[in-house]
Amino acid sequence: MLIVALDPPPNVDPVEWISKMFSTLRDVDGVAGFKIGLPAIIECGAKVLGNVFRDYDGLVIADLKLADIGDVMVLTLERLVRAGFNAVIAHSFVGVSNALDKLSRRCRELGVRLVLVATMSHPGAVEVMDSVLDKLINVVRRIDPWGVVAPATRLDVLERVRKELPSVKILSPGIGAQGAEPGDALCRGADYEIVGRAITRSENPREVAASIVAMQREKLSRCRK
């Protein structure tokens, strides 16, 4: 249900960082994984990530919204997987032939969660990912990934994405920090909600982790009435 982004703050040892936050928040009820983006993969690097998290049965998502050749993509992911990452955001616009296919194929064979993103939560994203949102969704709908990105910050945009691809997991960002409320996007179709300042900057993150649960099932239980 809930996804926490890992995203270190300026002036930390972003390794330390992250370990702690992982040890802290792993056996938070309902909390479903952890994201890393790309500037603490680039950091650290990904088989250091990768080994903070080598116990762990959760989701553990490498987050570079991979958007280039299929073989580049491909070549990325392997190195990932080998670093232990277990699903990988890649981005929908690159298309299928010699892309995504690619990218869907050899995350098939290796037993990896591929997430594509439709459109993103900020604002610019309206200027156009969403103004060509039938072909990406097309796009998404042709490669028939495990999940897709769609924003909790635009609620009408996410029930859209969610009628035209019913069987897909849909995450969605935004919550917290760009002005979204745990529960909303859950309520209108999302699987999970992916929140990361509003936890790792508080200063009792564990508590807030299960305070975001507990509203967003709170909410859930009103909205499915």
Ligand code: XMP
Given for the second form:
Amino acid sequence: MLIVALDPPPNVDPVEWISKMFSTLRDVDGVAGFKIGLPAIIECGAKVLGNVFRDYDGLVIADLKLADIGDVMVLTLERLVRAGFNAVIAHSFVGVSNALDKLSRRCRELGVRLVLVATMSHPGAVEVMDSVLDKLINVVRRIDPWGVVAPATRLDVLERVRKELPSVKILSPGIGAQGAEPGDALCRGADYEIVGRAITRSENPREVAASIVAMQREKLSRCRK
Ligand code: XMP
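Okay, that was the form predicted on its own. Show me the form predicted in complex with the named molecule next.
Okay, now the whole complex, with that chain kicking things off.
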């Protein structure tokens, strides 16, 4: 129920940093996988990063927030999969026709989990994304992906996404550095919470990750009563 966002800080060797975080956190009970974003993929290359996770069977998510025509997203996807990623995040606002339909078909062929962004966790997401959330949810419904991203920072929005999309996995960022607390998104319908800096910038990432999982379990046991 915890996905760790591995966004290397400046002034570190990013491959070394990601390898160290991965080996420190991979066997923490409750850690379901890792998410790597654009800065690290640009700097290190997908192949080098994929190699770090080669003997891991948890989620290895490429968070490039794809938003292109279908054929180009498929080209990107194929490279990510060859490199070893087993899940990708794409934006839903590009729509279905000649965009997410193609990406989704290729994901199914390759056995890759597709995760669509319903709306985002930062405050600016209310300016546009939340105001067209019905339409974005409709795109998600038509594509029927493995997962969606919905914010831990706006729990009413998260709850709405869960209600409208009862069977999709919800991945929820915004915990810690962006202000939300561990477990609250899970209590409102998320399946996974994505946490980055609160873990990776701490003195003891392993201990903090384990304590976040403990907080998640404690909150869930209370809210499910
Ligand atoms: P922190 O350090 O804030 O990291 O815990 C959060 C991670 O999640 C990503 N992020 C998002 N990804 N939709 C996404 O697809 C979102 O709304 C969103 N908000 C944060 C962010 O890139 C970082 O890796």
